[in-house]
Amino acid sequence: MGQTHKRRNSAPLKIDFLYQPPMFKVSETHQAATWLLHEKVSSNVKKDVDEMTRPDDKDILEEPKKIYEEKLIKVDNLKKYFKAGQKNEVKAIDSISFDIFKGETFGLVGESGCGKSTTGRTLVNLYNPTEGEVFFKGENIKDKNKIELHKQMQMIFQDPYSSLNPRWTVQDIIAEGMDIHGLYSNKKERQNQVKELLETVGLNPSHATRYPHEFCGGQRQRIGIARALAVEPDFIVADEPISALDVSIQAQIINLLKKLQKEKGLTYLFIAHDLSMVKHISDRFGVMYQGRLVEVAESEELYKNPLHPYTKSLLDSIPIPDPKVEKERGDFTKPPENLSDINASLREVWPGHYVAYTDEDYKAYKEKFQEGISIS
């Protein structure tokens, strides 16, 4: 009681957008992550924040652009579907192809029911497809062992209650892989993995002999990635990962794949219908609509510069934390009806731009946008 405290900062920096600030000592029990207690930040900060931000900066900004060379993942003309009574089908996935590169995170979004987790399980081969081909490391997948398959491919279930059993202490459950594997050569060995990995994802060592029940779900979810990352995957599917947690818990979760992935080189397929988290995890993602991918770029490119009418009312969609915007912006426009047409195809209209367009509408786009735009 009676303490002063300072409001949060209402002028972030140019850098607080780019990177995340350090954490800093500021007493016994006080740390804060802040880019303002960095060396190069002094009493006059104006300056020194021009200083901090220059293109010649290699210490805190310049970090080069990633060249992603080695396809780890490629899905050709891909179909999954599932029978729904004695005549019908449902097409969860239909004619859809894309890569993934090694060291990339390639994000997958859209509305509940358009088919991003079919595909995040047809790719770990939890699903047989219809038709098509997924081929991981140059080999169709159809040819590999299962076993030695699912050690290179894992996956994180959206669910982190349901995905753990609960009859299983904390440590069988991570240990479940490196059992089916071999992966250790007495208990001591297999014990000193299993407490490794709950460190790695930031739980105490102490927790392995707990059952799920006991852990909330932020702690449930990391249970489920160490035991994703107990075989030493290459390749790891997460399935809407943190669609079931609290915002705040999400934030941690995020941070967590992120770091882990900067690590170990790890690959993600992550999946969710947050457009907004997609972006900010992933260094391209695909919209899924009706089984179907409608378009496929870069993440700031997608943002910027939306082509197809789903992604533009997907990016609509999203709150803007601000009344007066809100108030503004008016009610959000549904988009338009038959949206799938079946004569759409993805054609390259950008490097590395991916649009959903029939011959008449790859067209129109040229027509429009002849001057300044490269078509491949």
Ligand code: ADP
Second form
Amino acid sequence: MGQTHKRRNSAPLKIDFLYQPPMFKVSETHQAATWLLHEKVSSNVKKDVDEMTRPDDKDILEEPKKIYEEKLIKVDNLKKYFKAGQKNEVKAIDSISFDIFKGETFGLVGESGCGKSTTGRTLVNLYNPTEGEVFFKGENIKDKNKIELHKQMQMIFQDPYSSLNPRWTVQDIIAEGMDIHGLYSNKKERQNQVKELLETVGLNPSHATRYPHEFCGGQRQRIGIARALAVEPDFIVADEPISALDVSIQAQIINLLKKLQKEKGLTYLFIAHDLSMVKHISDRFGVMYQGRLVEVAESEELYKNPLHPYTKSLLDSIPIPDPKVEKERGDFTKPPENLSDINASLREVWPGHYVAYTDEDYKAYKEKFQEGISIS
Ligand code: ADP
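What would the structure be for the form predicted together with adenosine-5'-diphosphate, rather than the form predicted on its own?
First the chain shown before, then all remaining chains and molecules of the complex.
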């Protein structure tokens, strides 16, 4: 039976979302709903729109755009509060909802303490939610067997050294999950699988009997990745996996994660406190502030068109390689004064672009936006 694929218009006009566009015939087999094809749209507008919606050369992603079809994870009104002393509690996650699609990398960014790690850990069922739900392949994770779930969901941590048992050989570290799930039939097969995994992550298979301290930082992170891969998961939470590494090594680890994603169809939640590296790996990302999500969109869209003041301040805080320019920019690490009400819920203001806007913010956005569109 034939399958129908719903594809999203990759270069929609903003007006397409404000006023339902009619369908235009592009060819015998292709129809498109966009005001851009309307006869009254002048060629000048078309040119402007082209500049507005098409990426610059330098921004073009190395990989083709992903099509978001199958939800792997659905997070629904998730809350996680921790007790702090006798009476107080910390709202580490305060009602967040978002989806992660199969095969994508969803970045989660925000300053330290905003709730990113707690989100990652709650998604893989290391923490029980205070309220709300996480669905994995359509099933509520609280109804699933924890051991079975952890075969399908793995984590990679920031500090590979403290997450690897120093008294175990690399072989035993990598094979731990395989041991738990009985993924081999004899010792030889176990050894071979570990060697294969070491090769996959770019390490020398003959080093399987060494200990973690015999490796440098980037290599240890590769061991952490091999350990996660050993159980052939579908989903990996990478919690600041490159933050502790030298800048020169960071790109290597990012490239390795990308390569593995392509080869194995993996889905990642990639957690980071700054945006510079997230840009290179994420298909979409969410910005967290004080336990809430304030903006979610495709990476390219968020970089070009950030709407929430906090996202703008995060983007402004990406370091510029020229120290002189950097000095003149001043301190961008503080949140801006004119933050919208962070208790506002996310609303979709553009296909796939969600922002925590109050009704007033949204009204102002629409007004500003209509001014910018001239269909003569
Ligand atoms: P991030 O990963 O963005 O740095 P975290 O998720 O680690 O943020 O922390 C969010 C908030 O929850 C912080 O205020 C942190 O102190 C608190 N927190 C995190 N884990 C625990 C815990 N196990 N017990 C108590 N408080 C915690």
